[in-house]
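The chain below stands alone, shown as structure tokens; this is the form predicted alone.
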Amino acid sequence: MNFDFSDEQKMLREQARKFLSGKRTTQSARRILEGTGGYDRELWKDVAEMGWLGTAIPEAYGGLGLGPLELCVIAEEMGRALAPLPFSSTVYLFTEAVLLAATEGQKRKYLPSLARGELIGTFARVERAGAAAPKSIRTSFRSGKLSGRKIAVSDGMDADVGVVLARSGDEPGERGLCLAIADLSGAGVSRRVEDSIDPSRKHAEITFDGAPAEPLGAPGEGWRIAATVLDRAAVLTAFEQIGGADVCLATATEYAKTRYAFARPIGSYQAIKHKLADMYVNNELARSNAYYGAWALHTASAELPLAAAAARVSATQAFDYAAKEMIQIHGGIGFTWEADCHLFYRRSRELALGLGAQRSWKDRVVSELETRNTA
């Protein structure tokens, strides 16, 4: 079985890397970090013109009609470039939810605008710190109106529309949950910026007070659809994390070759060699799990929940370790504002929490393996 990407997909990767490298994306991220803007609007426009926002959207709805493998390639390059864009919340979450559960009318309403970059989307799930659980959902959706509060909504300040996980009835647990699409600029919606370690991916607290919304998917199917969307997003995010981790390794390696201490390159010292070797091993393990996830996503395999959780855990650990060790290898300068090290560390922490705590994904790996072994 060949888990590698095709020549066409590798060409797409090279084109994306070349395009993003010329956009000085780390400088854009730094400007946003210093408080000038919510995201790079010019880059967003360019990315839309390249067709990347519609990579997995069928041609009938204005997209490129490619697939999840091509989207994985783009996600990795977004991670390498630290692109300060609402790409993941729009493409991995909102667009995937629409593709999975929307009616034909909803697809024609939203997908063309998403592909053209005219809409920014997000997914509002969490209502209290920690992983979202059915019993924690108190936001209600009744008679076409949303009422409740969501926290830690990724790109929530810039999003135009959002998928909201809500309770549609009095049934307990998963059976009473549904999804709804709300206009986040409309009546009955208020937003507040939340502090985030990576302001280039701003988070928001969103309050709904009788806000008009439309159902997405069947009543009682909200939790199942949300879980599937998160599985798909976990694979794509894993590729984004791998892209960032690879840059951390390459940057740290180059610095270790050129920085001298006691008349020797610091890379010649055993302690530095071990750090770089561990970074490499972690990155390769994460990549192998991400490829497994990409295969499961592409083939719509029943193994997707396990593959997604494994990719999520290993990629989060790899990026977190690589970002921290890059700072350590750079020494004192690695802790300064002028160095880019902190940009990668910030992004690693943001991605580590964006889809739920690491603990919940580890538990998912265990539960999926137990299910498979007892089947």
Contents of the next structure:
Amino acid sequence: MNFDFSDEQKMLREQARKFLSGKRTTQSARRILEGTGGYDRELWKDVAEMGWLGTAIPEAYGGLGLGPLELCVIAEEMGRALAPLPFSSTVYLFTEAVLLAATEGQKRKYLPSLARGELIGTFARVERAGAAAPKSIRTSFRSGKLSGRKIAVSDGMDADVGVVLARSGDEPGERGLCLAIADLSGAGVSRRVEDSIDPSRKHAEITFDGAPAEPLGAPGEGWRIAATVLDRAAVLTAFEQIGGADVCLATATEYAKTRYAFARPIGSYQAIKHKLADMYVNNELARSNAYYGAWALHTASAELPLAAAAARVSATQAFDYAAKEMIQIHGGIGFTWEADCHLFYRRSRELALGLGAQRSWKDRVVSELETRNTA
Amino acid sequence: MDFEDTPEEAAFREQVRQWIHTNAPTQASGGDVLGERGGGEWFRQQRAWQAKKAEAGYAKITWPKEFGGLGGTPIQQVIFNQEEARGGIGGNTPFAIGLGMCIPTLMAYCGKEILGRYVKPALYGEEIWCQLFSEPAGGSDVAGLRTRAERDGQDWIVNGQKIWTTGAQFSDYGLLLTRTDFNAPKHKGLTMFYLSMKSAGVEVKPIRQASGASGFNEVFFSDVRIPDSQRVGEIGQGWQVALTTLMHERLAVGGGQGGGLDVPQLLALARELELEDGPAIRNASVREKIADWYVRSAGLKYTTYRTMTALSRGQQPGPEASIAKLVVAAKLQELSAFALELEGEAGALKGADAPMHGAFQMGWMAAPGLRIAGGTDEILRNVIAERVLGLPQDVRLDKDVPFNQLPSGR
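Okay, that is the form predicted alone; can I get the form predicted together with the partner chain now?
And the full complex, kicking off with our chain again.
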């Protein structure tokens, strides 16, 4: 049994943690939250220099040529650091989509500059509130031109390029869907920043009006590719969520040890202890589910859809509980603008919704279980 | 990252698989799922299998060879347990408490003569041990126990009552924690003994549980005479000895404590039942619940794999190993209650009259006990909070106060 990261991967984790903790990323996240800028440009350069943006990009395309396990390790540290970077949009979504579905020419075109941090990417899927089901996708991609409107696009203001889910054919439902890569600073694209619950990562509305774009993958395959991209991103995001949830647990625990009420540390009251114990249990269950997701990614297992959905649900629940109870344990001070609690509370919800809500991932878990039990 | 055995582990697995295949009883021994044990035939089978294992060194793989073990590693023990389970045998045996807790305590505190007398019969399943710690006045607060041992020459005279003693009705020996000094603070007045359960003055009465089952006992002591030579550890050091016993409470790696009721069974039920709007499995609220419990079950399963990985690498498992019972017990209660809810009016039936032969009704009736036995949910959360997260202890009113001056509510 070898269900753990390797010593090299653990060294990478240590290195990443040390590096990020030296960058005062939480303060930086607060600056982005309070300002108009989309991300910490200084930190983005550093992260590119460390090679992290190309972690899973093959060496032939300028990446480090490591695998998804190393990316999981870095994702967890990004989550701990609350790093205000377009990392997940660029790395888990755009880069993964290119690795999964692009032509050789497209890989040569995009991957090296992605690895160097010269290109920021995102994935524009959603068009309206509610579930992002195939029939909700109206944006069209015909004769190389995109038209339509996408909302709640993570890092959409800063992304140079975006993978766009669009309708290319007349077939109804998912069979008419395709993916296209658009230059988001090019002609026919307009965008505006949207107000969001977590402005430490800016969201954008992007409107395409006959914007030139190139297909990614075959027509009719858009939904299927998107689902796989989301599965892969769900595992990586689960590690981010666990990183965040662990910081909430550690911060709330530390506060409970040092904050006195009624002449004793509040951490000596069972009402507080039991919350923190539950937080610990949730985090460990989420970690174990995420490990399984990492294994499924690493081995390209047919288990990936179930492993990813379970990792996603488990990590979402863990971060949600940890972030809200961290505020509760801090009491009034935890609800002030100056305390960092709300940064995690906001991020927990942003990550919980970013790849689609828990409800749909839970349904995915059961659908996958059903296919296994019919045999 | 993988789930493979190391070459050494694979070789060991092959070796025990062969051995089990050759030696396993033809009839599966049937489960002791939630506190109920089989009758005489079940016992005979258990003893026979235990003796075979002991003969081969497999009864306690991590024990040194001089005590009849294999001098093996914890991961080898896990592998053996897994292979036993694969063969439909093993699991919760009547020897687990003796071999897992009582005998290791003797090993830590007793001399060669005593060990020479007791270890082997326990290992071969010839003598069964029970652990006599919990009392009506000392459940979660074990050290609050009141069973009195008074010195009488070379003997001690014991009076009092124990409760929730697993297996007392068929045990030959017991490890007994008593109070020998009522004037000392709570943890300092305790002394440990072992005794024959056939001693004059020992009376075992089964407890009828709320579920109707009887898996535990009350044990009464009336002027029971125990020679001082059966004292385990120093006078007044009983709490330290008890901690040794509790430390040996083995991590139930891969143990299914939910009575075999989990997501697959709920999924099967949801497929079978019709609700207002069609099959239950198509109902969104049902699916959401199934997913919730699945991620907890899967999380536990993979946590076990992480624990095994630590063992495989020769490391101590991390604190994550401590969460299993807390999660399993609550899940069993919620999941079985939800199943009954799905069954509608018929959910009130049980046994053969209920869907799936009343499996969920049984689980629901057993769950309250599982949330208490072996550490209540609340104590387990305290343990995680204090030992894993390092939170301060609650304010204690019982430190440095003579035991007989502590408030007891009676």
